[in-house]
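What follows is a single chain, given as structure tokens, in the form predicted on its own.
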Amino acid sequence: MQKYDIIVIGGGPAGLMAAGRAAELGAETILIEKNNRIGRKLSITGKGRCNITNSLELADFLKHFNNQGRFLRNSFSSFFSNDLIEFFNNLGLETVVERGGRVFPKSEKAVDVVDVLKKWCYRSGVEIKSNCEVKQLIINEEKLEGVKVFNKTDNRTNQFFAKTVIVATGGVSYPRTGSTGDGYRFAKSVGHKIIPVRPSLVPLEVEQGFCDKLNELNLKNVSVSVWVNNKKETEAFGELTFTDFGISGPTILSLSKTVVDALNKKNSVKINIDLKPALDNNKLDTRLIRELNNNGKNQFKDILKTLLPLKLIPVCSELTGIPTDKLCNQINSKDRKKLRIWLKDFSLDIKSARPISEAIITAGGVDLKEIDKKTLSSKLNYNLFFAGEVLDIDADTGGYNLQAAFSTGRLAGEEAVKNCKL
């Protein structure tokens, strides 16, 4: 029979922060991760550069989770992006804050993120056992006791018997790097309830079929906003980058789960792009005015020029019925409105949200009302805690997913350490 005083479930990082730390402060700590490596989904995240963090201060960076900021403070007040940058530093990873405040890697390499923590965990005394699935929890009287495991090197089923166990086995979103949503049945295996998952961060289809003509046009500086059943929702400002299927880029990974929801209500789902949100009506006219007559003998497309990407103008003109070739001192003041409307609201009918199979992260999860936000403990089984994605959590882009993961994973293996001497 092998006993440990705490099993981690997962190999994230979450698990690897809640072995490593569990481990660190003296607690028998097993991981076990069902892939062959650790850590494979945390070694492609943000296109492999790994975006662990975000410099802005806690309340604002508590803006960017939705409604489940106020779970998180605890976590946060405990471990945050100092203490967490501090943390990496002191391994060896030296790190670099960019644009929007997005913290990575000196080295740009998430692998390089894994491997720290890696060598962390076996410093600290974790046993780290991979290519092993976690079949089901073994209760006994109602009572936690550990984990039933396949060991797929050896085709062998064990038992691992243990004080605490700590889930951190993600959500659904690449499932090809081990998420599948094992905790999601670990969870319900004790009583929890589970939030219906759905993508988060997830680019989107859209019924025009125009978008793969403008394939990897990205624009910057826009402002979009979500109308659900022509209500504006929400909005956000900065970058939109066109696919062959529809729209993806930081702006549309923000507001997708707004999009996801309004879906699955049988809503009808604009996007509307304002490409020029730094005039309004009146200083856009006055300016179509001048470029206008400036140019009245050469033709509109040339002004186009300077108004839009090149790839746009055949859109902008089939959309706002304006043939190109049409003279400048030809266009009257109906078209310059039609093209001044067009500019500050290029609308695109969403179809869907691309499949969660793609999210970056996973809405959804083990309801929050059921976990002890101090400590992250179960409410309905005091031996079990939970960490990571698997729970409700989701964020924007831009660092703050992973910190929240570290953080919780970090409360969770000090909380299961305090509970294993109980």
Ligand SMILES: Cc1cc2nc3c(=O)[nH]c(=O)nc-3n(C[C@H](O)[C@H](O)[C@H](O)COP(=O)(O)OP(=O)(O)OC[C@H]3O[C@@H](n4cnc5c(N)ncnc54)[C@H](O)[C@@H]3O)c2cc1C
The other form holds:
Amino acid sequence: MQKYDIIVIGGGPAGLMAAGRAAELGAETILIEKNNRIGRKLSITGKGRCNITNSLELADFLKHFNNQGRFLRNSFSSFFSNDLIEFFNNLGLETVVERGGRVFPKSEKAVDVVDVLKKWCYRSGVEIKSNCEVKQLIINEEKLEGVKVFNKTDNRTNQFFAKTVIVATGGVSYPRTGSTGDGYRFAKSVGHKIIPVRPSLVPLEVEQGFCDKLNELNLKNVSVSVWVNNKKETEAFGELTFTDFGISGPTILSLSKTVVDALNKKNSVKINIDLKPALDNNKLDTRLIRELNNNGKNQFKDILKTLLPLKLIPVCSELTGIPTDKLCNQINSKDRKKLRIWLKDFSLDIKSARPISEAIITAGGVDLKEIDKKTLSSKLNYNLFFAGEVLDIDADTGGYNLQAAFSTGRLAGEEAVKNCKL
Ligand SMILES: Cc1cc2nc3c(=O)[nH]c(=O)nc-3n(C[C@H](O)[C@H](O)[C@H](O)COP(=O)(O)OP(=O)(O)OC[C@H]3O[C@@H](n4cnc5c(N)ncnc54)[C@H](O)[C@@H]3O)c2cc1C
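Compare with the form predicted on its own: the form predicted together with the ligand:
Full assembly next; the chain just shown is listed first.
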């Protein structure tokens, strides 16, 4: 019978941090990962560069979460971004702070983050069992005793025993990385409520058919707003990227949760793009008059080249109804108004969000009301702990999600050690 102090399920950032910390504090710890290698999702984060955390002060940092700030305060006050940066620096991983306070490894390689975490876990004494999938919690007369596993290496079912189990199985997005929602099943088996899971930080599909012509067009410094049933809900400023099915990029990802929630309630959703946010209507009109006057004998498309990326010109012409070959001196004030309105209000009807498998983050998960925020243990079974994205936690892009995984992992690891000494 294989008996440990602590079993950690899941070798992502939350599980690695939990296991390493528990072992560092002297607990006999096993980390069970179903993939043949740990940290699969972590190794593709930040487009392979891993945006580890963000240098914002706590109060501003918490604003990037969706109402989970109060829950996370304890995890962050015991281990926050400065602690995480110091932790990695001490392990030999240098870090750099980029635009918007985003922190990355200096090497720009997410795999280096996985590598130092793995080495730290081994050095701390964690037994890492990969290629081994936890199938269920072993519970006897309401007492948690361990986990049942399927070992993919020898195709055998096995059991591991421990008084304390930490579930760090992630959400359901990017399932090929191993995050397939198993933790929700484990949580439900002890009576936990799961807040319905839905995609967050997800690209959006657009009704209009012209998006495929704009595929890969990246717009910088645009203002993007979400309109639900013709009422403005929220906005973001920055980059937007067209895809063959619709839109993505930082602004869209960060606005997507509002869109998903509105679509789920069967509301109509539009995304409006202000292509000239630095110019108000008057200034833009003055600029258009100047361009048209200076280019009287040139065609409409010639002045559009000074205003728009090339790929957008046919779309602008189609939506404003102004032919690209119309001479500028034939463009009247009605045309000019149409152009000005379109430049400030390029409107796209949203059909749907892409599936949760393509979302960066899973919104929803284990209900935070049933988790003790000071220890991260289940209020329904004190020997069971949760950490990371399996919980109902989701934030914007910018390093917030990984910090949440690391901080909750660390706290769960420390509290689990105290628990197994009781
Ligand atoms: C493409 C992409 C880019 C991202 N970039 C960033 C970024 O730059 N910055 C940022 O802050 N966030 C980023 N995120 C989000 C971040 O990766 C996640 O929030 C974070 O990985 C969650 O950590 P976790 O440990 O809770 O779960 P996961 O990383 O999902 O790890 C869970 C682990 O548990 C294992 N597991 C699941 N079920 C079982 C089972 N039954 N038995 C054994 N093992 C199991 C899985 O195989 C997996 O390895 C990105 C996400 C994606 C998809």
